[in-house]
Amino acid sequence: MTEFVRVEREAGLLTLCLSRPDKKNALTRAMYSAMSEALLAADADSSVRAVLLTGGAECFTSGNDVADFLQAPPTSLDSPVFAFMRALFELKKPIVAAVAGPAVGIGTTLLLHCDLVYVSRDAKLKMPFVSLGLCPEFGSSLILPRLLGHAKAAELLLLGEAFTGAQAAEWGIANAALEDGPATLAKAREMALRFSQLPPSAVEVSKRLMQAPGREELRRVIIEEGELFGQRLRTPEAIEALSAFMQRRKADFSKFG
């Protein structure tokens, strides 16, 4: 485990709280591993009725810690980031997300696999994969065009345009947009605790039935995206983009054609 992921239990609710505020909850390999272990343990624990994932009242996550990512990029689908994706994708119990502040990259795409999502109105969500020389991940290239239509999905995935929590709720990515971070956390916790009062097997079966249509197609897309993402990390475009990010300069793609 890692001190940057707090695990709390209360009345059948397992809360995973990202806790690295000085780095805007940027995700490291250790954090992915800690979350994967907690999700797998939650699924095997009959006392856990639901999982709440949050980054606190001010920041969800700024995405991958680029320095950590460059030091040991994912080289296979067994890498910590992909193991976390699998654990979340396969989770049988309901998962609720509370999002305030920045939600970048996987901080946005993971929401597409949560059962309930609550955001602060001024949350800023963004998927800047292409601008980093990469490609969409975690099934976003399949889910977002179907949810929003190709044109809107292209703005978000190809151009990497940011959007607010209010827009996320309007577009169906989130259940509701709340006034601020504390209100978002309170609402998400309230809704997550409701699962403790419901018959657990009925919840599990109902979630499985809701996910069943198209699930194998989505699984294949997640694997394909993961393989391409790993390949793209080694391309000159990605190396230039990520180096520019680390050096706080504008990337120069003029030499690529």
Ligand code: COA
Second form
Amino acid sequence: MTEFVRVEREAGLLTLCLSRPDKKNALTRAMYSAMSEALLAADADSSVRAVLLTGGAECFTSGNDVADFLQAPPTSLDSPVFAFMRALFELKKPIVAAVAGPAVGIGTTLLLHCDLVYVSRDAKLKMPFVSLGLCPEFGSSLILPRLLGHAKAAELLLLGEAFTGAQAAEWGIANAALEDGPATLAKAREMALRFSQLPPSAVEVSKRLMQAPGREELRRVIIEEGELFGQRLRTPEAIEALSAFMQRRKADFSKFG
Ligand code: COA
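Hand over the structure of the form predicted in complex with the named molecule; the form predicted on its own is what we had up.
In what comes next, the whole complex appears, and the chain from above leads the way.
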């Protein structure tokens, strides 16, 4: 367990709150493991009707911990980051996300696997995989071009352009953009608690039906992306980009042909 993921219960709602503010909720292996365990336990516990995932009113997450990626890059699809992706992808219960402040990397792509997403209007979402020498993950290379068209998805995934919560709502990545962090948390909690009033197996079977079309293809893409991502973490391009972030300098890709 880790103190950086707080797990709270309220009626039928299980809340996972990322709580590592000094590192902008960057996700360590221990945090991924804590989240996976909580998601698996939620599915096994009939009193849990929905899960709420948040980073609080100021910051969702700055994505994978960059120091972790440099020191201990995931070696297989059983690594904590991939186990977390699998647990979220396979979750049977509904999951709601509340996003305020930065949502970087997996902080954005995991939203594509939540059932309901509420964002603060000025949340800053970003998928800087390519500038980090990496490649899209968690199905984003399949989902985003389909949702947004290739051209818009290329801006987000190839150029790594940031976008706001308001844009995420406009484009259908989020349900609604709220005025600030506290309003976002309140709205997400209110909507997540609604599941406690609904018949749970009808919710579960309906979620499964909604996910069914294209599910095998998506599962295959997530694995393919994960394998490439793991390989890319060991490339000189990625090591230069990740080291530059940690050293607070601009990455220099001029030597790569
Ligand atoms: N991994 C490890 N440490 C991280 C981190 C990450 N993903 N994101 C932020 N941090 C650390 C910073 O190194 C800094 O640590 P320090 O105080 O010990 O120097 C601290 O968190 C605060 O970050 P800082 O960049 O100073 O905050 P900011 O408000 O200026 O910017 C972000 C916040 C989230 C916009 C910025 O940190 C960022 O872009 N991080 C993205 C990292 C990334 O590329 N993630 C994707 C990985 S696939």
